[in-house]
Structures are given as C-alpha cells and as structure tokens.
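Taking the form predicted alone, here's one chain by itself in structure tokens.
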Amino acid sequence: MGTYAISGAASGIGAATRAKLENGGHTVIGIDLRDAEVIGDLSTPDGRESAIAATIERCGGTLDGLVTAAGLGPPVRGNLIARVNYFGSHALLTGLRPALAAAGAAQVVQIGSNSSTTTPNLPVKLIDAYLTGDEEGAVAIVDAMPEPFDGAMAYGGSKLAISRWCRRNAVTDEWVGAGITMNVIAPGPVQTPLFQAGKDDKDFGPLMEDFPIPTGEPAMPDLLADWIVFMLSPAARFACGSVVFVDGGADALIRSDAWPDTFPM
C-alpha cells in the first residue's frame, strides 16, 4: 500500500479521491485549510512553505503519489484564484518532487480544467506570467480586467499554464527520469462546492447554465475520482505529460479539429 497526498482534499474531487485511496488501503495525508492532516493556506509563500514541510515530515520523506486538487473559481476574486491554482499547485508539485523521487516510482495527477481550451481570448501576457513564476505580475495582470472576467481569466489561465507547466516538465530528467510520472485531468463541471458557488453567481450561473455537455448532466465527483486513481496506477504508468479530458465531450465539441494536430518541421 502506498502513501499520497492530496491537495484539496476536505471537498469536491478531493475528499472523493481521498475516500477511494482510504477503502483501498492506501494512506493519505491531505492538504487543506480545514478538515485535513495538513492545515495550509495554498494563497501565500509562507503557506504554501508550511505546508510541504508538514506533508514531508508526515509521509517521512517519502511519498507514493500526489494529487493537486485545490483550488478557486468564480466568483472569488480572480487575483486570489491565480495564487492558489497556479502558485499554490506549482510550489506543491515543486516542493514535493524530492519526496517522490525517493519512492522511486510515484505518480501525480495535477486537476486542470476543459477551460484551459474552452475559455476563449485568454491574455497571452498572463500565461507568460504563470509560467515565468511572476506571481505578482500575473496578480497585476488579472486586477487590472473588470469584474466579473477577472476571475474567468484567472481561471482558465491558470489551469492552461499549469497543464504546461506539467507537460514541460513531465519529460525531464527531474521527473520521469526520477521515476515519477506526471499528469494531467481536465474535468469539464463536476457537482462540487466550486462549481455550486459559480453556477448560484448572478454573473457566472446563466453561462454555466448553458455551457453545452454533450454526455448530458454535469459529472459527480466519485467519478472523477475513479479517473484519478486509475492514473495513480500501475496500469497508467506509461502515460506521462498526458493531457486527459473528461469533460463530458465539451472540449470535442467546441474544438473538434484543434486537437490532434501536426506541426511544420
């Protein structure tokens, strides 16, 4: 049986996750504001220090798999929402490799979301600002647009650069070369407190209301949770810096041909 920690874990995809882990054996050290082994505030440095030096301390240094779950979406504030989804999962992933490193064959599933892909117009500028860890420049970026869209943009930017960031680095010598595999699941609306929150906003709730999914009704989170602890197995092993939706064919539907794609040599 192995030891994991899980971002986000009081609620939504998380608890589901931990649930699933729990009945079948495995330890989970989860990583919330509340109802959690690990009390952290994902929002700021000091936090997010706290944080991993707690979960290395209890998983002695050695961890199984990580899933970064936690996370924010409209209608909190769009400069709140690029700490914590952004910043907050990259310091995690960042500061918990060496603890999965020395497992030697770990496996980590980063939460991103299909409005990585489906949120159209997202600012180059705040992409760049993501991925160059300029966190008060991407918060800059994101105070300056109007309300409401400072959080749909916040959102959907920090969940297309954190699915980069993890396909950038999933390949390298620090990570599979480490033995750890890493990858990525892009839900589309899953029945979570997140997305009840957006879908009860008089701004956010009519947009969500008619954001098409083909599969019908939005996903609950025991299913996404199977989804992710397949890809903590040993059956997914070979995926790594995968991008994978399951999202209802919303993706499919509004970008039918944009992906998979050639490029020019």
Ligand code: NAI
Second form
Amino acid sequence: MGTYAISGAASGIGAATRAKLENGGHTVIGIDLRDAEVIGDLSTPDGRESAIAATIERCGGTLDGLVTAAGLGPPVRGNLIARVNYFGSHALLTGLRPALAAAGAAQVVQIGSNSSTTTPNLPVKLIDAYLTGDEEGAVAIVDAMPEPFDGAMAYGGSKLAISRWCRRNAVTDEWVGAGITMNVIAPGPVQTPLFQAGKDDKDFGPLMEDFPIPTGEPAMPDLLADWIVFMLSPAARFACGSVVFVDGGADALIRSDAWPDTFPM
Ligand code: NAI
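Take the protein just shown as the form predicted alone and give its structure as the form predicted together with the named molecule.
Everything in the complex follows now, all chains and molecules, and the chain you saw is the first one.
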C-alpha cells in the first residue's frame, strides 16, 4: 500500500480521489485550507512552504504519488486563481519531488482542464509568465484585464501552462529519470462546488450553460476519481507527459484538428 498526497482533498474531485485511495487501503495526506491532514494556503509562498514541510514530515520523506487538485475558478478573481492553480500546484510539484524520487517509482497526476484548449484568446505573455515562474508578472497581466474575464483567462491560462509544464518536464532526468511518471488529466464540466459557483454566477452561468458536452451531462467527481486512481496505478506507468482529456468530447468538438498535427523537418 502506498502513501499519496492530494491537494484540494477536502472537496470535489480531490475528496473523491481520497475516498477511493483510502478504500483501496492506501494512506492519503490531504493538503487543503480545511478538513485535511495538512492545513495550508497554497496562494502564498509561506503557505506553500509550510504545506510542503508538513507533508514531508508526515510521509517520512517518501511519497508514492501526488495529485495536485487544489484549484479555484471563475467568478473568483483572476489573481487568486493564478496564485493557487498554477503557482500553488507548481510549488508542490517541485517541493515534493525529492520525496517522490525517494519512492523509486512514484506517479503524479496534475489536474488540468479542457479550458486549456477551449478558452479562446489566451494571451501568450500570460502563459510565458506562468512558465517562467513570474508570479507577480502573471498577476499583473491578469489584474489589467477587465472583470469578469480576468478569472476565465487566469483559469484557462493556468491549465494550459500546467499541461505544457508537464509535457516539458515529465520526460527529463529530474522526473522520469528519477522514476517519477507525471501526467495531466483534463476534465470537462464536473459537478463540484467550483463548477456550481460558476454556474450560479450571473456572467459565467449563461456561458457555462452554452458550453458543449457532446456526451450529455456534466460528470460526477467519482468518475474523475476512477481515472485518477488508474493514472496512479502500475498499469499507467507507460504514460509519461500525457494530457488525458476526460471531458465529454468538448475538446474534440471545438478543436478537432488542432492535434495530432503534422510538423516540418
Ligand atoms: P472544489 O471546489 O470541489 O475543490 C477544490 C479544493 O481546492 C477545495 O477543497 C478548496 O478548499 C481547495 N483550495 C482552494 N483554494 C485553496 C488554497 N488557497 N489552498 C489550498 N487549497 C485550496 O473543486 P473541483 O471541481 O473538485 O476542482 C478540483 C480541480 O479540478 C481544480 O484544479 C479544478 O480547476 C479542476 N477542474 C474542475 C472542473 C469542474 O468542472 N469541476 C473541470 C476541470 C478541471
């Protein structure tokens, strides 16, 4: 049985994943603002640092897996979304990497989103600010956007950057070379408090109503948890740097030909 850290374990997809891992006999170290073994605010450098230290102490320096599920979405303001979704997750990944390496064959699942590919006009300079670790730069870019679009841009941008960071880093000596396989799951609409808050908002609610779900209804968190548990299992060890869309078909509908694509030599 393994020891897994899950950020955002108090609610939604993180909580459902926790329950399935615990039912399977594994130990889970939840990291969240509340109802978790490690209480920490991933929006601040101090909160991230103390959450990482407390997680390492709890697991004794060895982690079999990590799921970065903590996140916020619109109508929360973009600057907080940027800090939690990208920089909070990134800090956990790099801060807990030595504990993952110590396990010898650890697995990481980052929660992305199909917003990464279905949000139009994500600014390249925002993605660059995320990927170069320029937190205050990313926040300044988002703060300069008109409400309520700052939240949608920060959100889609954070998920695109998470996915790109995973693809760039999963295949390096630091990650797969240390026995750690890392992948992203990109859900579509999932019935959680985050999703409901968006639906209840006067600006985002109508947009979310119009968002296509070719398979029909939003998913329940349990369904995503099944995928995440599979992505943490030995059967998933050959996946490395993959961005797995489990989104009812929206990405395929909206971006049918975007990928796979040809490339020039
Ligand atoms: P949720 O709201 O049910 O759970 C998010 C968790 O993150 C909560 O327990 C919350 O306390 C925690 N969190 C928020 N801010 C935090 C902070 N500063 N420090 C520590 N923890 C913090 O949301 P849900 O839907 O389960 O989201 C999980 C992940 O799935 C998020 O990354 C979200 O972006 C992603 N996602 C969700 C989709 C959906 O439709 N629900 C679709 C695609 C991706």
